[in-house]
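Shown next as structure tokens: one chain only, the form predicted alone.
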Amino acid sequence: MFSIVALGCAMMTPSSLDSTGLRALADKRHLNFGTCAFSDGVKADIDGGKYRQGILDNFNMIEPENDLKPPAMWQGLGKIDFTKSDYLIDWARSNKLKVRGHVLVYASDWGYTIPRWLLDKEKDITPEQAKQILHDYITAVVGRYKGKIAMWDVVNEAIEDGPNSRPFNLRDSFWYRKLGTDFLVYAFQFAHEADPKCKLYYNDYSVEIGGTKTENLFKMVDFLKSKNAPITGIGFQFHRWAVEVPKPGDKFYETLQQIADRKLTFMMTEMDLSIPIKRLTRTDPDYGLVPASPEDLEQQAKSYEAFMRLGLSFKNCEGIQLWGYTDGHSWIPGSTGGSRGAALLLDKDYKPKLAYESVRKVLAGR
């Protein structure tokens, strides 16, 4: 069967790369370098250690993946379930990695987005107790983790990909439907007034490059501003094709400028870089994860470094941070019916892959 260890003109072997992990390049030049991960497997100390530790090797940041959503936590009116969220930013801490919070408010009704009770309650809900449920919830959470949580993700995902008629495109969510764009406002609000040190986002997927999508996340953003709302900067998700190379002067560059000539920060807060792979059946255990060619590899780590570039040219970048970093706990190969996938800067092994050593060359300066 061909397999990622076939690839080995395209990996890195462990006697070429040095015994620095990415964290102490990182902490080098002070850059918040950080991945999502998740409750469950640092816990359990899954894949015989190497998922934990491959994120104290590696990064100084941790965002939990889904322990900090909603519909993980909110249980009802009140009722909040704080096992899983406690567990690892207590980890985190311990260990001297900062955390990001995601997410207080993930503007749509379809996923893993908002509890179902919520909604199965929403026509005996009023405006006037939509906004005390809002509060209620986001000073709840943000409150329990004041002095803990660096930075959230406020509002997640609010603007819809094909048009409509409401204000800057947002979805038709249920905290819409309530509040209107003043859910925007309050969420921000109540957060600052939750944990007024705490540093607050806005995050966002396929906006980071132009277009109708952007340009409705600049007219939200200004309202944000125009209403004073506590908003301190932009994620961009950064779920790319490893094709693009951003180059200066580009759309990325020119997205990324906007918001500094707004005087936000931004974070490159999920950033992926799939390729194409090897079609194979759900069942076999290589799903997802095999390259097509080894040159989708070269190809990859020359992506890497030209985003890792475009991020860091930037003095408003608060951190770049990536949506994993083994390929064997990758969201893209389920979400992509097994057509892209190997996204990753470690394979499924652990193994460091080219895009391992060109982040590292970019993060040593090089």
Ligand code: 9MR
The other form holds:
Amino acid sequence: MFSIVALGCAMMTPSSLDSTGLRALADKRHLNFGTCAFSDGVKADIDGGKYRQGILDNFNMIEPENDLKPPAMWQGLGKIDFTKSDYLIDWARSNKLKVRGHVLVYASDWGYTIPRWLLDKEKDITPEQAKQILHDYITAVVGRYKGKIAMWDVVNEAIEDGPNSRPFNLRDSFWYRKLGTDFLVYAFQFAHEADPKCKLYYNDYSVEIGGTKTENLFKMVDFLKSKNAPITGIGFQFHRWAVEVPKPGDKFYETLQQIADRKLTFMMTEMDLSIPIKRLTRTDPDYGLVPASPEDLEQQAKSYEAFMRLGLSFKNCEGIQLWGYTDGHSWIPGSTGGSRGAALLLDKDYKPKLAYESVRKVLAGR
Ligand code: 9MR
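Next up, can you give the form predicted together with the named molecule of this protein, since the form predicted alone came first?
Expanding to the full complex; the earlier chain stays at the top.
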């Protein structure tokens, strides 16, 4: 039975690891510690090679940020373009980085989730054909990276934020309209058949804090388990604001304990802890990149420390991953109209922030 257990790393003493990047510390405690990454970023000329070096110094795992998403690679029935994902995954493997796959079914019709051409064909596709299409896509993608991708987000963000009348408050999506709740079960089954050793996750945002969306998550997980779907664990994204400081016994701890009670693992999959950023015009080179107030960086360091301790206090935590690591490459300013950002460990110039030091401290067991 899983339970909250302090990992005993408080015993470790400061050592030469203090002066190295975070990767050595994560390796030493056998922790999967990752960041999202983009294939063009790891090319030698991006930011003078700093982007790829920062990954190598600090992480032992990566997850393609967008390159493995269905709209990025799925060009038509039977047509999948693996150019970018192959490049990134080959680079990761040649540098002994583990790879997390993201994502097989992004269960929404909205945004960068499902290829437009598939939605356009919807009225000509029967449920049986949809099942076959799902099977063939998952088999091709998981099969190509069999043994190379350690864990996959099989289904991502299937639960809607606002209330609706669908089971588990699922989003209205192509896959739900064609296959009902079975699409969830099929996706896990097909992925498992294609790579039986791969760990398979359901991944979502705003489910780490308790409340209605979390209740829907548990209902969905219980449904998947009742159908014997081969699910390993839950990916909690942890896109949060750096005002939060989790403490044992609070809603964050309670939610993760419920995953342990269900004998599943979990990962923190996309952590970034944003702060307000300086309002600048879009043409300013610093647009979206500079904190509004230096005090927020101290608060952010406290918040990172507490979130790291939250994850590491559970034995069934299979890893901690950040959604990027330099403020120069982050989705947040673009999606908040330039009001929030600076959510990561290094600043836009790849200089370590206070948050970096607090993560280092926790990884070193201090
Ligand atoms: O960071 C990603 C951004 O570059 C993309 O434009 C966006 C749309 O697909 O997705 C972002 O990543 C999301 C991830 O795939 C799933 N969880 C939320 C992430 C942030 O939106």
